[in-house]
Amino acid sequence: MIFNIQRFSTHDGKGIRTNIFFKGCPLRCKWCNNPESQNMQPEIFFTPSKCILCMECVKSSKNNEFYLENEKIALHRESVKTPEIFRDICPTKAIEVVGNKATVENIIEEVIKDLPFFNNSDGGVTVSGGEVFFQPELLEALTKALKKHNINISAETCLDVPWNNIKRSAQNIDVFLADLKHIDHSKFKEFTNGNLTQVLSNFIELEHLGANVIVRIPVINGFNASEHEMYSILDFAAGLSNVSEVNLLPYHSFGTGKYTLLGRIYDLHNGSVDDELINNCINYAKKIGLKANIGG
């Protein structure tokens, strides 16, 4: 299951890249910018302001999912059992189904259109999410197919998955863009509902494998935005023999509108950090032998 293929990206790896976004993630980070990536199943984005009352959604509803209320279309999300029946029925895109079961063949067909751009820019494909290793079978098949075309592959990952999920595709991945959000177990659990022991163990396994890893650190006020916490994270990264670069990702709220489209509440506010902390972290990273950048 994927939810987007984004072409002509200049982030998340070298050169011009095509980003493939996998659906499904084990984490529930409070600041997540892609909430539509969290659940494995298709979901509905609903934008009532775009509705022109054509009634196609009401006609297609089997369980009163969409209904007319006070001369406006309303959505009863708990009744949605088969989102697929609403795909492409809305002429104004007030209703969009997020997530589809694209095959490896479908994905490759799209990706190879960009081979000239990859070749001229040292670019390639970045697999992202969600969490790409949450679907190990799909990722393994896709990375093998990409390598038949000699395409460079970067993988964005939270690493909070069983090692065997990662091991299956590791030999096909050129660069791991791996999140290291915290090294405090209780805070990691509180803000992400994840398993930090598993994350740190996978960093060590990647080191043993000699994988090329760039560490990515989201910097979030109230979570890890203090010198003590950030320096401890950077120290862990510097202690890994296969890590020479870190990317600092300061908090932003660009994805908050998606929560409304999904009928969900965004519950992290005031996550922004000041430039002084970021600059101090960059200087500290350089001091302990790491190349440090803002962003990817």
Second form
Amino acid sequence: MIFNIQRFSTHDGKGIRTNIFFKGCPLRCKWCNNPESQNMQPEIFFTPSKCILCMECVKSSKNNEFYLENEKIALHRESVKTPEIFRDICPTKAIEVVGNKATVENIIEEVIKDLPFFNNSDGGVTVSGGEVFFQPELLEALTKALKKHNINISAETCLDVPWNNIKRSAQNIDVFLADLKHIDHSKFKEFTNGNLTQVLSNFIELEHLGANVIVRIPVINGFNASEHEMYSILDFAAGLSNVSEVNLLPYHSFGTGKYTLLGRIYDLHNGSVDDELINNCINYAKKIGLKANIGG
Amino acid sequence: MIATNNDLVYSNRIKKLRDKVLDTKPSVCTERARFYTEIYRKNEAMPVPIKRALALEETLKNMSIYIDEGELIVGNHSSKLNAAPFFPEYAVEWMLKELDEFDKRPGDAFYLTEKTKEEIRQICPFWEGRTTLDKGYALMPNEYKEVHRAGIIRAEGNLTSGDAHIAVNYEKILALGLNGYLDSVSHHRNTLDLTDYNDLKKEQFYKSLIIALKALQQFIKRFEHLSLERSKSESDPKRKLELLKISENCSYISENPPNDFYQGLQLVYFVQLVLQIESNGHSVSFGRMDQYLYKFYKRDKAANLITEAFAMELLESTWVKLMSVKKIRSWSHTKFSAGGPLYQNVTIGGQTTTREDAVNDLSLLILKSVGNTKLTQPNLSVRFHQNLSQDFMLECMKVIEKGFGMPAFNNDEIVIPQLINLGVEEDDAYNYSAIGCIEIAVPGKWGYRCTGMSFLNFMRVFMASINDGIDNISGKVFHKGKGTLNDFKSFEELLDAWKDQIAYYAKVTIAIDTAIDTVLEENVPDILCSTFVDNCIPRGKFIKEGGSKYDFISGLQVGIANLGNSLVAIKKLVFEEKRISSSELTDALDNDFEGIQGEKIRQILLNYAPKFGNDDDDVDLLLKDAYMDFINELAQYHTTRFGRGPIGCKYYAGTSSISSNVPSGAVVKATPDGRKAYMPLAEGSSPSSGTDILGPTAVFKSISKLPVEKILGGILLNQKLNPQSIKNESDKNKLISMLRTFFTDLKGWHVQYNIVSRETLLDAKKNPEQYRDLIIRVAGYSAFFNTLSPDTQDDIISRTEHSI
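With the form predicted alone done, generate the form predicted together with the partner chain in the same format.
Below is the whole assembly, all chains and molecules, this chain first.
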């Protein structure tokens, strides 16, 4: 299950890239920018402002999923059993079904369209998510197919998956863009619902493999945005023999609108961090031998 | 190779001259019109070429001349700065009709005094019934005149002003000098046998050339004397020396080939200027200036006769002078050329005839000086080729970053092989340059209008083809159709109907062009322009009679993306998925998508059919084939010069349709791509506004699927980039690698950039006074945002903005 293929991505890895977004993630980070990436199932994005009241959706609603209320169309999400029936029915795309079962062939067909651009810019494909190692079969087949075209592959990952899932595709991946959100187990659990032990052990496994890893650290106020916490995270990264570069990703709230479209509530507030902390982190990273950038 | 990386900022002198040209409101000058009228009146019996040579002579002899404070390059276009001369021999009706409206125009206003208006009123009556416009309509077959009047084909600019869209042979002018040309003309004239009909005609040709060349020499000498005189009363010793130098330059180049870079540039400018006094055709271009002036610069530099800073100042002086050349067009023609452009193109880069990278120190100085003055003239083009250095590309990016739409890129990798395919000699093909916007020709060897013939509104034709041939604006049937959308049993039937209609309208465009070209040939031959284009002199023929070595031309097709999007929407939604019935679509189109039902249909058309610009073969290839239906028709036609000398005399296609997408859209009802009635069509070959949602690589891919090799009139692609996108070096390098891919791998034709944010444009529209300097790329040219009409401003704001 994927939810987007984005061409001409220039901020996740080198050169001009095509990003493939996998749908489904083991984590539930409170600051997540892509809430539509979390569930494995297709979901409905509903944008009432685009509605022209043509009633097509109501006509397709067998269980009153979409209904007219106060001269507006409303959605009763609990009644939606199969979002699929609403795919492509809305003329204005006020209703969109996010997530589709793309085959490797479908994806490759899209990706190779930009092959000449990859070649001239040292670019390639970035697999992203969601969590790409959450769908190990698809990823393995896809990375193999990409390698047949000699395409450079970066993988964005939270690493909170069994090592076996990663191992299957590891040899095809040129660069791991691996998140290290915290090194405090309880805070990690509290803010992401994840298992930090598994994440850290996968970092060690990748070190054993000698994989090319760039560590990515989201910097979120209220979660990890203190010098003490950030420096400990950087220290861990510096201790890995296969890591020489970190990307700091300061909090932004660009994704909040999508929670509304999904009928969900965004409950992280005041996540922003100040420039001073970021600058201090960059200086600290340099001191301990890491190359540090803001953004990817 | 590259001389310096310092960014030179222009001098105080240039600042003053630049401010003055920007601050002076455009007006109209009647001097030229007066002199031409007098000569025409007194010499009715004279052969046309002699009459026109005498009129040019009279103008150059008597027009007011001036040298502005601090000017290093001299020569003025009319009696006052920014005053457009008036060319009554082409058309006067619009001038009289709009006389009191010029200062009220929503864009491109001109400010005339009552005295000027009165003079114009006195001049015009003589010309009524004598203009090229009158004669053009008289010659045009009635049926075709109706099509023209209905606005499906527009050729007004060709009837109401001169031809141009040409670069003369500056290389040869610099080598021979003006006396050299006089010798050559006399030599050929001496071989004539005046008992022969053709030679008698040639005699008029040569006689007119001699009059015009001598008039040009005298004009230059007037500046020799003026600057000498001014030097005598000049108290500043430094300026005194400058004026003496100017006088010396003018004296020398009025007869001889130039001795140095300064003289060379001054001579080139004089010729450029006088060509635009002789004719008001636009897109008079310089060709490859960094090549033909380089030997002078190199020699001066080696002998320490010139500093880089002074060379920059001379170039900047020239660019400021080019800004003062003005053209007044009728309002309907103005809408096609929003922003008052003269399209004086300078081309740099490319390859030498020995296939090496032609970039030199002068290329870089030209690039940087244009970046410094940041004006709408000249229109700067860079010839891209595989071996263009990364250093030079980065320098180009730095100028692009300044956000005024320059330089644009043309691509050697597609142009050169295609020119050779057409029959252009290899060395000539390697020497091509951009003309005007994005079109190309071999400078000094090619006739007028490598593009710029009539404009054909594809969407009017398309709508007729799904409406049994009825033009839904005029209500007339110009060519009986093959049924309505409701009648078509299959999509193939629709395609057949399109093919049939477009074949008819292709013929009509050529017929209209033929009538216009004949009128222009018989009534307004350009004498100086023909002098400087090979092989007019040996053939004894004006360009329009078949004097040029090459002659390939193109009209402009408007609404390219709309055609593809409309076709695919019908194919997919009506015939394949049957989501919309043909009667539902017809009703929705007839009612301009009014009501909920209409809007529902429109939204389906917008959201559920592929759109050109997203690298989707379903639409891209359909568009290619439909465009080919038109292009294939062109093969059977030729220009009026056929069999009279030039190589070629053929048509190809062109999409460099300047700002015509706005007025062309204003005469098209609702279309099946979901476009509402009278809204702008897509610009050039660019995707329809807001429909290219997959980013610039997908746009490049779609564009490259067009039959690029058949559209040598140019494939115009405007991309709007967010200013953040090109700030740091790594982003610039990404942009460069994208361009390299587009040109080298995908064989793209051309691209140009607007680096200005949507917010800035919206603010500029609201607060024009704060954005006096804001220049944006309109189509194949740049214009001051403030001079554009609100419609064109909105069209530019709505183009999709890409980020890197």
